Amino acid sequence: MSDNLKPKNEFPDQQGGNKQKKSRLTLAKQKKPKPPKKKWLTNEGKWGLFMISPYLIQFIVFIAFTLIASLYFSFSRYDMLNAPQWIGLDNYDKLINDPVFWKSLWNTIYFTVLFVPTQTILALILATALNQSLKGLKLYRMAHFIPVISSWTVVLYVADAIFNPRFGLANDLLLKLGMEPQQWLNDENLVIPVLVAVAVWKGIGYMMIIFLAGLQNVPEDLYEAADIEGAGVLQKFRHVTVPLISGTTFLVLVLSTITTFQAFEQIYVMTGNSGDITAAGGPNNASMVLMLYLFQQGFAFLKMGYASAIAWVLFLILFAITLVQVKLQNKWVHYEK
């Protein structure tokens, strides 16, 4: 059959165009380089993991594992001598009906409410005073920091010299003023205020250093502008210093709150009887706080499951308070943009 007699395609251009398009698409797919496979960990990431591996191992072994273990123990009966037995929510039910737990929670809140504002205000005043150009300034700063690095045993001797009912300086002063001597640490109404006073004296140097760092970051030109406007000392402090160190104040408040909820060593040393943990927290549980009660239940009475339940309640309270503080900071903390 000759070529003239073969059936001709009715749409030769259309079919040819489709073939060309298909061939172009095929070539484009073939020529398009495949994106490199993303590695789940880059070389920099591997080096980063290697550098932080000591801390990572420490975190997993001593923090993450213990957190998970304590959560399991809080639902168990565990005395550290026998295997833990799962009891569900019994430990938490017992907490709700435990008057000593509620007493220790109230004492912790009372301690915090007295301690945090007192230490924050006094530390700010002290830092402001030591931020001036004075002779022997370094000596003054060091003198206020000495109690911070002193152990609670040393602080106990100082506190005993002041608040001992028989020979303390505080009662001598009251007698000279014509007032009745007090029992101080043996008085249910006075034991928490005395503990707060000693805690403020010991910890104020640390907070003073934090405030001092914040004060030294306040630009001098703002004070000079306030001087030109005729502002007095108090007005400069209120309208310049306080807003610009509000971030530092927020840090001090958060650290102080966490510290007070974890208060243990001071109360154990000052209210215990020759290291007897079961005698600490007196009189009549008036100075019993959550950390001390947790320690007593766990290590004195070997109720580790019950102590773990207290620990998790303490964690949830601290988490909630810190969350509220972080949420409220937007209303009063000033950050330079």
Contents of the next structure:
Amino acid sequence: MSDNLKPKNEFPDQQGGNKQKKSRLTLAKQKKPKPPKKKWLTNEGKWGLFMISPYLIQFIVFIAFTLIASLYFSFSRYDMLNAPQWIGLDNYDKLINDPVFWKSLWNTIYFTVLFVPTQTILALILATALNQSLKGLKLYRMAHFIPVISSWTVVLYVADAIFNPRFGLANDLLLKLGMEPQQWLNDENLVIPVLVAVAVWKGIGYMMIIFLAGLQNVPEDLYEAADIEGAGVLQKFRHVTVPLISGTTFLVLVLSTITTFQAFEQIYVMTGNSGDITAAGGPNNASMVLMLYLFQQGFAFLKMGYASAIAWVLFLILFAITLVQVKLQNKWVHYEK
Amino acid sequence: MAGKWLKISVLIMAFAFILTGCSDESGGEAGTNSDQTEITLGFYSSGSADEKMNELIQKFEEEHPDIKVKTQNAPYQQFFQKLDTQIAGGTAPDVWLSDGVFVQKYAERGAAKDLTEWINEDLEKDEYYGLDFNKDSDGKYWGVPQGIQIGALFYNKDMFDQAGVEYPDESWTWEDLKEAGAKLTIDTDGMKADDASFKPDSVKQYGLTFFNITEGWMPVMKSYGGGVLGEDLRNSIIDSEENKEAINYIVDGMERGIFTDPSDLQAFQSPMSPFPSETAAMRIGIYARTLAANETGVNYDVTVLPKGPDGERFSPTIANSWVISESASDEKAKAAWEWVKYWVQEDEVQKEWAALGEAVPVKKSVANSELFLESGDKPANKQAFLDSFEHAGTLDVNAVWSEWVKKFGDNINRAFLNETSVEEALENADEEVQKVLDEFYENQ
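Now that we've seen the form predicted alone, could you pull up the form predicted in complex with the partner chain?
Okay, now the whole complex, with that chain kicking things off.
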């Protein structure tokens, strides 16, 4: 039967009025045995799913499930050892009235505001400088990349050699210049700037590499054209380089904003005495950032519900900031068509 | 065709996933005889202690052929982080070694088994040190000590000799300590704390190094008659005259450069290092601190901690303990109890563990034997640790210990650094600590 109908389907336009009606009916009937299009997954789709299944399973188990669980926990009292108890908005209510939460939010923002522009600008300058054809260039690039691959514990030792209030180089230098020695990480006002300085040193190599990749995509002929127009080095940088790597710059900005909001390890290692989570974030909570506060509340004090609430607030803030960045990019980011 | 393959591969994957994810449970059972009880034993570990622990476990298995012990261990921080997650996931070890300050955290949240009955039945309480430190205010026991840490005064004999100061003894008060400390404190120009031109900001050698709770403010406050929590451990008694006096004593010592303040300590790679590195002449130290001191070869000895103004003495004590999981089956809990008994009752075990030198033995007969008192070279006066038991007390440990310690520490450190007055710091600490306590106990 289906064989008979087939030609009619193929040329529905040639049918008369009556027959057309009929063929529509049969067409509807016929869709069932005609599998490929209606099936929710094609064979290729299945294979595709299969190929990504390790990641998919990982995503469902370790990300999607935990996300939902943490949202649920954020509305409950949960000490990990006992079943969570639903308490509605209490955690969020407490959050709003918690001075340490506000302080850590402020510290996080302060950290980001200092860190992101500093790192971005310095990385760009560094990348431009290293985007030349010089001898031993690879060596310079590598030198800047070494802190990136070092662990925070190693960086801590280097930083300590500099900023140790008793034995550090920084205070030696200040003394030689006739200035007062500083307490650095023990000083409420200095702790974040010092942390930022170290973080920039550690992270700059990575951003520099991203910038380098961007710089190498700028077509040479544009510079040649600019040369012909008589543009100086700075003008070329301002009018050719900057607009053409704006896409890269955008990426760097988003990436570094996200990493600073997630800053944890560095502050944990550098301010916590011998890995003591309850000691980290000092002095007087001056370097307490959201991630650290979250971890402390959750894992040291067993307030998983409260920690989850902090996590969701952190997520919302990050989401909002990234959204703003994406919206703003239309204004200044230039993509080559 | 592809559909079939997909199903098969998904099955394989799921199986592999279960295998890798749950190997902890499924792996062990296979090798166990049906008449054997398998228990999981968790402990935090460090180098040499690890080896000894495994040796003792092996001996235990030989003596108890019906029990098989599987171990889980990790360095201190990771161990406790993992433990909390394991308890949450219902996969906690059947018996684990808990830092003494965390026993109540598990007990009051229902993760630890009440051991009162078993202890009453099987243990002669007078034979052991520290059993009572795991007792809650209702008189229930939640753990059995594995090793005891108790505070004493460590002093560097060479530095005392050099300064011509007499060694400390039982007669010392905290004021005596400060007086002697002043003579032992030297700045970078070689001036002593009592000299007019002494610079407290550039101290080269401190009289006393002072480190947060156990080896810092707690023994001073308690011997001054103060403390942090009342007897029920649910109320703050921070804002008291006695505490004010004690903290003033400490702040004065720090201001004069005789004691290390929190920011001085930050300058050392480890806050524990001033004594073994001979940057401080004295320290308040628990027994385990002898390890570092012996390692660096400092010429030191110990004595009991100084008395407060009214002659009261206080030795801070931590009883690191075996805790049995509330969720362990009866059979496993009983097997775990066998392990605990084996640990505290067997002289051999106690001796072997004591030989490591990281804790005072739990069993009094072993602690009072030559084996402990004469072991190793230093300190000569190990008896001081045992004498300290007469004045032993806990660190006001309860379920929210870490949290209130953090609140208290944050406030008191500001007073230590002269950022606020002692009165204000105590008032704030009192308020914040009470809030932590209320929040937890209101919901219990």
